[in-house]
Structures are given as C-alpha cells and as structure tokens.
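One chain comes next, on its own, written as structure tokens: the form predicted on its own.
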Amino acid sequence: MEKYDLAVVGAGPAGSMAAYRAAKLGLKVLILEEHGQAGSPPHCAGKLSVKAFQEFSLPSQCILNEVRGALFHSPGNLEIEVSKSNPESYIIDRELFDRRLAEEAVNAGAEAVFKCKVKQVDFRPSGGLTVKGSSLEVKVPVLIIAEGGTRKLSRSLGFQRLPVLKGIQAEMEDVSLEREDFVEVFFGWKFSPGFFGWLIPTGEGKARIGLCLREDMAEMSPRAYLEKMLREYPPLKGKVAKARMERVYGGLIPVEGPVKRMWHPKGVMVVGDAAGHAKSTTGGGVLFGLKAGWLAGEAASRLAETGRVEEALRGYQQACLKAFGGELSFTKRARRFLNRLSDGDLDQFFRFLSAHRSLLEVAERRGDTAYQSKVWKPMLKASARLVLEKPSTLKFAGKMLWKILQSMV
C-alpha cells in the first residue's frame, strides 16, 4: 500500500486548491475523485467574482461573459436595477474551470485518481487514517474532505448537519435578452420557496436559468418549480417563449454554515461545501472554497513539519474564520431575514427602494457580491438619515428593523 502525506477527497475547486497548495509546499498528495473527470457533472450557476480572479491565478480561458449589474424582480412584477460601471463578476465554463484547477494541482506534483469513490475512512490506533476507495486503499496522516454538497463522507465522520438548498438549472439557447451584462433575480415563494430564481447570460443569446429552494419549505420537486417559473413568471416567460433547453442539472448547497468544527482531532479537515462555506444569501461558495482549500493545504504542511495534529488543524479553522467567518455569519442572518418576508413584504420593500433612490445608490457604491456585509453599515446609516428627513418612512423602516432583529436570534 503506497503512502502519501495527504489525501484529498474531491477534485472541485476547494479540493484542487488544497492539493495544489500542499503539493507546492512539498507534500506527496493524492486526489481521489468519484467521477471520470473534474467538473463533471456540473452543479453550479458559474458566476464568480472578479475578486476571485484577482486573488488567485485562475484560468481566464474559462470566462464566457462579464456582468456588471443585476435586475431584481419582485413577486408582484416590480423591478429594481443595481449596476456598477465595471464588471464585478465573470460567468465561467464551470466544467472547464474545474478541470484546469485539477490540472494545475497535478502539474504542481499531486497525483489524481478518477472514478474512485471514497466509501469509508478508518482511524488507525497508531495514528493516521486508512482511506478506502472503490479502486484503491491508502494510508495517510491527514485527510481533506472536499466532497461538495452531498456531505455523505463528512457526515459519516460526525461533522455537523446543515440545512440544504436543492438547486436546478437549465442551459437554454435563443433566449430573448435585452442586455447580456446583467443577471436577473426572481423572487416569489410560489416559484422558489426559501430562496430565488435566476437568469445568467452566457453570451450569444444563451443563458442559464435556474432556482434553489429549501426542501423543508417546498411542496414540489425542483424540476416542477423550474417548469412553473419558466411557464408563469411574468418577467421571464416572454424571454423563454422561443428558447430551447439544452440540458438540465442540479445539486445540493449546504447553507447556514460553517460547521461548528471544520476539523476532526484524528486528522481530518473539511473544506468548501463540505464545511458549509457557501454564502446563505446567494449559495455562492467558490471563492471561500478556494480560500479554505489554500488554508487547508498549508495546515497539512504544518502538520507534516511538526507532527502536532490538533494544533495544525485548529489553526486551519481559525484562519478560515478570520478570512471569511464574519461574512458567512452575516449572510446567514441576512438569509433568515429574507425568509421572514412574505411576497407582500417583498413588494413593499421594492416600492420603498424605488421611491428612495438614495438607498440604491449606496448599494451601487458600496455593494460587493463577494463580501456582501460591506454594504450593511452604509445602508443602515443611509436609512437612518432617510427617516430623519422623511418621518413618514418610519413605520416601514421600523417593520423591517423588527424583522432584522428577529433574524439575529
């Protein structure tokens, strides 16, 4: 049985980044991926912030489109536009993106085995772990689990359960789009209970149209909700009247993370969706998954140098919380606030924002899709000024503040 310094389960962005960083630091790394190649089948909307490309050397050939704004649609067919002067996000070919990251990990020295599903992890009495895959068995001192939203392996090892979003997305051609540099967001409990729907232009009249829902809040399958949204949602149905559906796929997104403990004292770290590193407001998790993968790779290197398992793994969690823990905490509370709003509340909220453009201007100046908490304090200050200038807004502002306070509990 060949020995490695580190095994990584999953060749998604978080797993490949962990393997890349650890291999660069001199570790002998093995990636175990259950599918035939990285990135397949796809599970993601494929919208990634420009900041991620600036922070990491990400493959630019994966970029399909640039977006600089969003159109938000309320359940009552009201619309709000928020835009930036420059692109803030890229729309990427997610399958190619994942393959390139896995290739970079291999080029850095990691080995990868595909079609190898890890079914069991045993803790050895003498220390370390035995990782049992469908085609091989390997002994390692430390394991990084980057299995994505299924979380079967991490749950089997006792990691915390999290609420899960079920997502579905259709890739469509011949969509009638007025602008291809704006995404669209569709709110409404009868179409996407507990979350929202979206339209993401990929260029040349093509778009990804999908939604997520909370299973405990839904009455139908994700596919049934998607078909209903395409057929009935007022701002969308005209756009897709002559469109053709190329393929449909889905996935799971754990939210309200991170898990309370991202490591196991016997030598396991969880990263990305396996650790609940997705933002609860949008379900986006690639950037924080990349950060977590990088930090986990460094922690594995420290463990190899010192042999102090708990110190290295505890350091990984502390570094993650410092890097993006506050953001995850904010988005968890923001999602709880949003889920307290009825369709009528959302329509009222849209009318309020439309009537007071100064608040939207704050969102455009200070908003950040990667770090959404940055807009929180400026929006509170702007709202307070608005109430002082226009006392008539106090009733609605007070209602929203009460729902916000309830979400903090």
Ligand SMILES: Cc1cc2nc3c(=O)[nH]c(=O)nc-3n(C[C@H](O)[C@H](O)[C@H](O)COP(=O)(O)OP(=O)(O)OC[C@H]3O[C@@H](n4cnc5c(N)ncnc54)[C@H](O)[C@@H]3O)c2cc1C
Given for the second form:
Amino acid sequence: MEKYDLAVVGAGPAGSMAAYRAAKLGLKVLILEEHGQAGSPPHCAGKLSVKAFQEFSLPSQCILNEVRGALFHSPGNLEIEVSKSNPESYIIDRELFDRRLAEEAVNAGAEAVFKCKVKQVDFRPSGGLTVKGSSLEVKVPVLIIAEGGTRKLSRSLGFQRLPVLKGIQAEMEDVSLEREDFVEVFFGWKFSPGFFGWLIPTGEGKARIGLCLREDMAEMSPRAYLEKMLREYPPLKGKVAKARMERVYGGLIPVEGPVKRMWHPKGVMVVGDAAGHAKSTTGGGVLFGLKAGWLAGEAASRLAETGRVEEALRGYQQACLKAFGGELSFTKRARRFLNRLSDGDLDQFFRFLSAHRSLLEVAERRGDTAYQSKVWKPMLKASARLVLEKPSTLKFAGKMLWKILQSMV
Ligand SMILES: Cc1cc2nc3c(=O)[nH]c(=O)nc-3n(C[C@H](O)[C@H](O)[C@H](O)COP(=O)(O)OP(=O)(O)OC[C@H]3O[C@@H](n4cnc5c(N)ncnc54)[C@H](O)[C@@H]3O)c2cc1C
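Alright, leaving the form predicted on its own aside, put up the form predicted in complex with this ligand.
Everything in the complex follows now, all chains and molecules, and the chain you saw is the first one.
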C-alpha cells in the first residue's frame, strides 16, 4: 500500500488549500472526497471578497460578476443602500472554483480519490491513524478534516458541537433587476428566522436567491420559507414574478465558532466549516476556510519535520486565531445582537440610519465584508458624535447599546 504523510477529508476550498500547501511543502498527500468531483453538488451563494483574490492566487476564470454594494430591506419595506466606489466582492462559480482548487492541489503533487466517503477514523495504539473510506483504507500520521458543515466525522471524534444555519438557494433566470452590481439583503423573522435572505445577481438577468435560518428558531422547512419569501416579500415578489427557477440546493453552516479546540492530540486538525470558521453574521466561510487550510498544510509539514504532534497542531490553532479569531468572535457577537432585534426594532434601526447618513457614510468608507470588525470602532465614535450633536438620538442609541451589551455576555 502507498504511504502518505497526510490525508485530507473533503475537497472543498479548505481541504484543497490544505492539500495544496502541504504538497507544495513536500508532503505526500492523499485527498479523499465523497462526491464524483470537487464542488458538486453546490451549496453556496458564491460571494467572495475581492480581498480573497488579493491574498491568495485564486482562479479568476470563476468570476461571474462584480458587486460594489448592497441594498438592505427591512421587514417593514424600508431600504438602505450601502455602496462602495470600487467592487468589493466577486460572485463566483463555486463549482468551477472548487474544481480548480482541487486541480491545483493535484498539480502540486497531491493525489485525489473521488467517490470515497470517509466513514470512520481509528487511532492506532502505536501512533497515527487509520482512515476508513468507502473504497479504501489508509494509515497516516496526520489527518486534516475538511468535511464542511455536516461535521459528522469531526463530531464522532469528539469535536465540539456548534449551532447550525440551514441554507437554501434557488438559481433563477429572467429576474427583473434594475442593477446587477448590487446584492440585496432581506430581513424579517417571518421569512428567515435568525438570519436573512439574499438576492445575488450573477449577470444577464440571472440571480441566486436564497436564505438561511437558524434551525433552533425556525418553524418550517427551508424550502417552505424560500417559497414564502419569493411569493410574499414585498421588494422581491415583483422581481421574480416572471422568473424561472433553474435549480434549488442547500447546505448547512456551523456558526458561533470556532470550535474551542481545532485539533486532536492524536494527529487530527479540523479546518473550514468543520471547525466553525464561517462568519456568524453572513455565513461566509470561504476566505477563512482557505486561510485555515493554508495554515493546516503548514502545520502538517512542521509535524513531519519535527515529529512533535502537539506543538505543531497547537501552533495551527494559534495561527488561525491570530489570522481571523478576532473576526469570528466579533461576528458571533454581532449576530447575537442582530438576533435580539425584533422586526419592529429593525424597522426603527433602518429609519434611524436613513435619517443619519453620517453613520452610513462610515459604513461605506470603513466597512469591509471580509474583515467586518474594522467598522465597529469608527461606527461607535460616529454614534457618540451624533448623540453629542443631537441629544434627541440618545434614547434610540441607548436602546441599541443596551442590546449590544447584552450580546457580549
Ligand atoms: C446556502 C449557502 C450559501 C453560502 N454562501 C456563501 C457565500 O456567498 N460566501 C462564502 O464565503 N460562503 C458561503 N457559504 C458558506 C460556504 O459554502 C462554506 O463556508 C464553505 O464551503 C466551507 O468550505 P469547506 O471546504 O470547509 O467545506 P465544503 O465546501 O462544504 O467542502 C467539504 C467537502 O467535504 C466533502 N465531504 C464531506 N464529508 C465527507 C466524508 N465523510 N468523506 C469524504 N468527503 C467528505 C464534501 O463532499 C465537500 O466536497 C454558504 C453556505 C450555504 C449553505
């Protein structure tokens, strides 16, 4: 049997990046992917910050559209526009993106076996692990689990449980769109409890329309909520009146991560959604998944060099926390704050922001979809200035501040 230095479960962005980095550093890497190819079936809206393309060498042929802002809709049909002077995100073909990343890993020297679902991992008494897949079994000194939101394998090894978002999305054609360089965000507890809905234009009158919901806050299936949103959401129903639904798919996003420990002392690292690396505010997980994959690949290489398992894997966790731990912690609190707002609070919030453009201008200047915590301090300062200039705003600002403080605990 072939000998490998590292096995990676899952050929999503996190797994392929981990395999790529480790192979580049000289390890013999095996990727095990349960589906016939990377990226299929899809489970993503494909909105990826321009920063991801600046930080990594990513396949630009996957870019379908560029967006430079968002239109936010409140439950009571109020609208706020936040726009940037330059494109801030790309809308990508996620299936092609994942395929290209997996190819890059293979070009770097990794081997990939598709249609191989990993069902069990055993720790060997003599050290290392036995990875049992549906079509093969392999013994390796270290394993990276990049299995995405299902988290079955990582949970079976004792990694922490996390709350989960259920997402669903329809690809639609002939959508009546006034502008294709803006995404739209739909708030309202009746339509997407614990989260929001979206419309993401992919060009030529096509759009991805979907929503997520917190499974512990929902009363119906994601499909039922999606149909309700398409039928009843005021700013959306007109846009889709003549649209055709091409396909519908969904997925799970673990939130409120990361897991407390992203590694197991017997030689396992969890990366990407398997480790709770998606932002709790937006569910976006590709960028931090790529970062975690890169860092896990490096840790596997360090382990191969030194043989010191705990030191290498602990180093992986520390590097992740340094790179994006603050962002995950900020987005967790921001999501808790948002989930404390009723539909009435949200309408009031929209009215307040519309009446005080100075706050929206801060969001436009300082907001960053990839690193959302950057906007927090400038926003707080601008709010304090506003209260000093206009004492009548104190009551609403105080109410919001109280909810923010409650979200901190
Ligand atoms: C509806 C929806 C919309 C989203 N929109 C966005 C967005 O716009 N932008 C963004 O950044 N993020 C978005 N996300 C989140 C994003 O999709 C994930 O954060 C990202 O895919 C995580 O990458 P990953 O590599 O960790 O996992 P995944 O991409 O889920 O990849 C995991 C891989 O592991 C394989 N696998 C699983 N179990 C096994 C097993 N036992 N054996 C072998 N293979 C296995 C799977 O087949 C899959 O290929 C969205 C998610 C959903 C559900």
